[in-house]
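Just the one chain here, laid out as C-alpha cells, in the form predicted alone.
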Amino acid sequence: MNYLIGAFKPACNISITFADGKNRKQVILKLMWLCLRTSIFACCMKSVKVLILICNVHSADGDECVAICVYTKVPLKKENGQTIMVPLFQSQENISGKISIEPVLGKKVEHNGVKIELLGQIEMYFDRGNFYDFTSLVRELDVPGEIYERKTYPFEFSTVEMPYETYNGVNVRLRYVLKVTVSRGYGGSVVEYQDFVVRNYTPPPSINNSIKMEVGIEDCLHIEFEYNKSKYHLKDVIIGKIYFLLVRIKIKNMDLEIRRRESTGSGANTHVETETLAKFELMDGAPVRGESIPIRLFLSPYELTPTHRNINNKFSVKYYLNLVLVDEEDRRYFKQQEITIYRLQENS
C-alpha cells in the first residue's frame, strides 16, 4: 500500500520565491547610518502586511549603512474560502525571483525542460475550470536533462503589462499567477502555481461633475437630490443633500444604499448579480416641505473595488447610489444613480 501511495507523489518539490523588497520599484524608503546585523521585522496593518527588510550595505567611502525596504503583501481569498497573503504588484513592474526544484530524497528527476509562465486569467464560475488567458508570458529555465539535488533558477519578467486588477466576484474572478512546469515524458509533469495580486492606480479625474436629479410622484411627492461629484476614490466621502419640495404622503424613513452590479457573459447569456454593500439611514420620521437632509457617507469601511467596464469582453462591475424612501404603508420609492469608483495612489 505504501508503494502505491508513493507512486502518485510528485517526483520533486517546487517552491516559488519572489524577489524581496530591495529589488522592487518604489521600495527603498531611506538609508540609515547604523551598524546592525541583517534582520527581518514584520508588521501587520489593516488588510495589508508589510515585511520590512533591514540589510547591511556599504557606501562609496566604505562606511557601513543599513538600507530599509518594504515588501507589501495583501490578502487573497482562495476558492476553498481560505485567505492567504500574497505579493502586491502594479502594471509595468518587474516580476522576478527564483524557482527551487528539489528531488524527493534519494531520487533523480528526468525532465524534458523547465519553464515558468506568467498568466493573467479570467474564470467564469458557470464555466469553472476553463480559463481565458489575456496575458501569457513564458521563460524557459532549463533544457532537457536530469536533476539530482536541489537546483535554483532565477527568473524575471520585465515591465509586465497587467492592464486589469485582480478581482474576485460572485460569478467571475480575474487572477494573476506564476506557473512552473517540470515537463516529463512519463509519470506526468510536475506543476506548481503561485498567485499574486495586481492593483492599478488612477490619478484624480480632471472633470468630476456633481449629480443633480429630481424625482417624485405627481401631486404627492417631489424631491431633489444632489451629490457633490460623480467619481469617487475608494477612501472618499460622499457628500450631498436631499431637498423636499413637495410632501403629501407620510414618509416613514429614507435610506441611501451602495449597490454593486456585476455583469458576466454577453447577449442572451448575460447574467447580472446585484449586491447591497452598504445601507445608510438618512432620515427616520416624516419630513416637511422645504426641509433638507444632509448626506455624508464614508466609503473606506466597505469592501469596494474600482469600477470595471467590459473587461476583456467578459464582465463588468458598476456601482450605484440607491435612494430609498418608505412610507407608512411600507410602499417603497427609489431612485438609482451610477457612480464611478477608482483607486487613488495613497501618497497622492
The other form holds:
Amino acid sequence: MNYLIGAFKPACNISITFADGKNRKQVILKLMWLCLRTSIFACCMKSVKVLILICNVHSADGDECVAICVYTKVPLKKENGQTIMVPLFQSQENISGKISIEPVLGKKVEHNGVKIELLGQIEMYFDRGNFYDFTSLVRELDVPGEIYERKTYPFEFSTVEMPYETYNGVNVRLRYVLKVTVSRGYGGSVVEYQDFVVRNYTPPPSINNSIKMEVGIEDCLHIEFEYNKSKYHLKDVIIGKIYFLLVRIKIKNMDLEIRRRESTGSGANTHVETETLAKFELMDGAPVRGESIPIRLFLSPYELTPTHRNINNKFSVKYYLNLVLVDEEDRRYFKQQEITIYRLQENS
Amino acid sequence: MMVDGVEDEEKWLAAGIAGLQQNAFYMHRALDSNNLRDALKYSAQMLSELRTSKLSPQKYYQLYMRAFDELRKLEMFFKEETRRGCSIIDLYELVQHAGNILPRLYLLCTVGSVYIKSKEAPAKDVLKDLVDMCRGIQHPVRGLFLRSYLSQISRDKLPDIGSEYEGDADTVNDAMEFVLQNFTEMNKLWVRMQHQGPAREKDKREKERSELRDLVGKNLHVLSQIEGVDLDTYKETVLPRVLEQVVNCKDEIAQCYLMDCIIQVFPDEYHLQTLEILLGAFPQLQPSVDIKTVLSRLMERLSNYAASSTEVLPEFLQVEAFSKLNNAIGKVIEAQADMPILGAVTLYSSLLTFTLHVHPDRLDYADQVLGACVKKLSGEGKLEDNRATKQIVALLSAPLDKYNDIVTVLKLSNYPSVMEYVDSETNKVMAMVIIQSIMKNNTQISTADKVEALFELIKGLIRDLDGAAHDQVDEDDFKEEQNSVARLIQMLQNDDTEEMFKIICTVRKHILTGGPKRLPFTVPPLVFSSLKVLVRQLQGPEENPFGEEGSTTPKKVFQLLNQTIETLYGVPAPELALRLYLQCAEAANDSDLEPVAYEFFTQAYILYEEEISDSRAQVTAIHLIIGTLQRMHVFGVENRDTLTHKATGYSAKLLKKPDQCRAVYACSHLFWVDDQDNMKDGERVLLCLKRALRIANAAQQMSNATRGSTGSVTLFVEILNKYIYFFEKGNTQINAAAIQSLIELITAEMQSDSNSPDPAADAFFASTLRYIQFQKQKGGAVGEKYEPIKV
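Please move on to the form predicted in complex with the partner chain, as the form predicted alone is already shown.
Every chain and every other molecule in the complex is listed next, the one we just looked at coming first.
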C-alpha cells in the first residue's frame, strides 16, 4: 500500500509563501500560536477585498510569535469555476517568499534540482492547455541532492516587469503564476503552482476629452449626445446628456449599454466576442424635440476590466458605450462609441 | 369593445397590485432584517410595476398610491440606515445602480428626501439634481406621477425662508426655481399627452388629461405656499415664468386650466398688482381657449376682493384696474377674431360687474363697457345664440341690480343700444327685468325725459318690434307682460302737474303704438293715471295751477283722455271704452265741467248704441251707465233729463225681460238722489217701479206661456226691496199699502200651482219679510212707519 501511495502521490508537499512586500502595509499582531499545515491561510475579514495572510514564521526557536502580513487578496476564477482568493501584485513589485518542501512520511526526496519560475501566460481557449509565456523568470533554488526533512528556500524576483493585467475572458485568459519544480529523474517531477493576480494602475490621463457627437437618420431622428470623458476609471461615473434635435419616430425607451469586445487571434483567425455588461435605461417614453435627457451611470457595479489593446499580439479587450433607442415597433437605433477604461491608482 | 377594455384594465390593475404587494412583502422582510441590498432589489422590483402602459391615469393612480405608501416605509428605513452609519451619499449612489429608470428615480427621490433631511448637502443641490434626473421619464403619465411624487416629498423640504432647510441669500430663488422647473416639465408632459396616440381617441385622451390636471396645478399651489414668494418675487419671477410656460405650451386645455389656477391660487392682492402682466398673456393664448370664463373668474375674484373691504379700493384705483381690464378685453376680442359673440358678451358682462363693484361711482366706466359691447355687437347683427342672449340679459341686469335704480341706469347712454341687438324675445325679458326692478325698489321716475328713455328701453313690451312674429306668443305671458306695463304706468308719478302731464303725454305717445292687442291693457292705467292728476288737483291747495299756467287745464286733460279712449274703438274694445268714458265723466263731474261730462256720456251712449250689441254686455253697460249717471250732479235739468231719459229708454229695450226689469228698477235711482233734494222725483221713481212690475209680470207670463211654469218670483222680491228702500227714504209716492199689496202678490204667486219652486227666491223673500218684521219691532218712527204693513 505504502508503495502504491508513494507511487501516485507526489513524493513531497510544496508550499509557496509570499513574503510581505517591503512596500506593503504591514500589521504585526501577536496571536496565539497557530499550527498551520498550509502556510497560507486566509482569514476573511469584514471587507472581502482585504485579506489577512497569516504566515507562519518558522523561527529557529519555534516561537509563538506569528507575523501577520496584510496582503490585498482578490478573487480569481479558476478553470474549474471555483473562485479562490489570491494575492495581488502590480508591475515592478518584488515578488518574494519562501518555498517549503516537506517529504511525505519522512522519506527522503532525491532530486535533480529545485527551481521556481514566474510565468506570465496567455491561454487561448481554442487551444486550451497550450500556454504562451510572455514572461518567464527562473530562480534555481537547490542543486541536485536529497531532502530528508522539511526544507525552506527563500526566493525573490525583484522589480518584476508585469506589463499586462490578469485577465479572464471569454476566449482568452492571461494569468500569472509561480511554478515550483522539484526535478526528478524518475517518478516524475513534483510541480506546484501558485496563481497571483496582477493589476496595474494608471494615473488619470492628462488629456481626457469628452465624447460629443451628433447622429441621426435623415428626417427621422437627430440626436446629439455627450459623454463627459472618453476615458473612465473602473469606479468612475459616466455623466452626459442626450439632446433630441428631431424626433419623428415614436421612441419607447432609450438605454445605455456597456459592451466589451474581446478579439483574439490575428489576421484571418481573428475571433471577436462581444458581451453586454450593462444595460442601463436612460429614458422611458417618447421625447420631443428639444428634450435633454441626463446620463449618470456609475461604473462600480459592473465587472469591468481596463481596456487592453493588442496584448502581445494575442488579444484585445475594448469597451464601448452603446446608446440604443427602441421605437414602438421594437426597432433599435444605436450608436456605439469606444471608451477607454483604466485602473486608477486609488490613493492618487 | 369598450367594456372589454375596462375589464382588461381591471385585470391589469389587479395584476399590478398583486406584483407590487408581493415585492413589497419581500421588501418588508429585507427591511426587518436590515438587509439593504435586498431592500433595494425588491423595492426596485416593486416599483417596476409602475412601468406599465396599460392603465388609464385613474387606475394608474391607484397603483401609484400603493407604491407611495410602501415608499414611505422605505424612506423610514433609509433614515434608520443612515443613523446606523451608512453614509447617505453612498445610499444616494447605490440606488442609482438600478437598471430601470423609473424604479431608479423613485428610489432616488426617496433617498433624496432623506438626504435633504440629513442636511449633509444643501437642499437646493439635492432638489436640483432630482428635478433634473426626472427628465429621463418622458412618458406623460409615468412622468407626471413621478414628478408628482417628487413634488410631494419635497414640499416640506423646500429651502424656503424660515424653513429649516433655508440656504444662502438666494434661498427663496432656489426653492422657487425647483418648483417652477418641476411645474414646467410636468406641464410639458401633460400637454404632450394630447399629441400622442391615435386621433380617434381624442375624447378619451382629453378626459384622461383632465383627470391629471391637478397634478400639474398642484405645483402652482406649492409656489403660492412658499413663504418667500412675496409680491416682488411673484411679479418679477414667478408669474412671468409661469405665464411663459402657459403661453408657450400652446395647448388649449392646459392654458385654460392653468390660467384659472393662477387666478385661484395666488392672492387677489397679487393679481391686482400684476394685472398688466397677467392680462398681457390672455391675447397670446390659443384662439380656442375659453378666455371668457377665465377672465370672468378673475374679474369675479377682483370684484369680491373689492367688495371684501373698502380699504382695498384705493389699490384698484392706483393700478387703474378698470382701464387695464378694459384694454385687455379689447385686445383679447381683437386677437381672437372668431371668438363667438357669447365670449365677448360674457367678458363685457364680467367687466361690467367688476366696474360696478369697484367703481360704483363711475357711471362712465359702465357706459364705456356697454359702448364697447355695442361696438362688438354691431358687427354681428341680431343675436341668435341663446346663451349669448342670456349673457346680454345678465349684462343688462347687472347695473339694475347694483344701483337698484333705473334712473341711474337710464343715464347710461349705451344701455338702449345694447338692447337693440337682442331679439325681441330677449328684449321683452329684459324689459320685464327692468319693470320688476322698478317695482321692487319703488323707483320714482319723475320726468318726462326719463319716461321717454325708459319706454324706449322697454319698447319690446310696448309694441311689436320689426314685425317680429307674435303668433307664437303665449297668451298668458303676453297678459303678464302687459299687466307689468300697466303697473309701470301706474308707478309714474310726479307731484308737479305740469311735468306729470308731460309724462302722460309721453306714455300715451308710446302706448298708442302698441296696437290693438296691447291697448286694452295699457289705456286704462293711463286713463286712471291721468284721472289721478285731476283728483290730486281737486284735493290739492286752493290756488289752481291750471288757471295760471293755462297750458295744462283739466279740459286739456279731458281732451287727451277722450282721444286716448277713442283709440280703443279700433281694437275694438267698446265695453272697456265705455267704462273709461264713464269714469272720465265722473271725473269731469268732480271737476265741475258739465259739457265735458256730457260729452263723455254722449260718447258712452254712442258706444252703447253702435258698438255694444251683445245682450249681456248691454246689461252690464246699462247698469254701469245708470250707476254713473246716478252720481252725476254737475248736469243741469235739461242735460240730466236727456241722459236719464235715454238710459231709461235703453233699459226698457233690453232683450230679456228679467234684464229689462232689473234695468228699469235700477233706473228708479236716477230720479232719487239721496243727498240732493232737487233730485227727488218720487213720482217718476214710482213710475219706474211700476213699469218694472209690469215687465216682471210680463216675464212671468211669458215664462208660463213657453214653459208652463211662471218661473221665479225673484224679480218681484227684488222690486219689493226697491219699494222698501224708497219707502224708507221717505218717498211719499211709495206707501205701505203698495208694499202690502206687493207682498200679497208675491205670496199669491208663490202659492200658485204654476209656480216652480225656487229656494233662493223663497229665502230672499223670507228674509225681506224678516226685515220688515225687524223694522216694525224697532219701534219709534221707523216702527211706526212700518206698522201698517202686515206680514
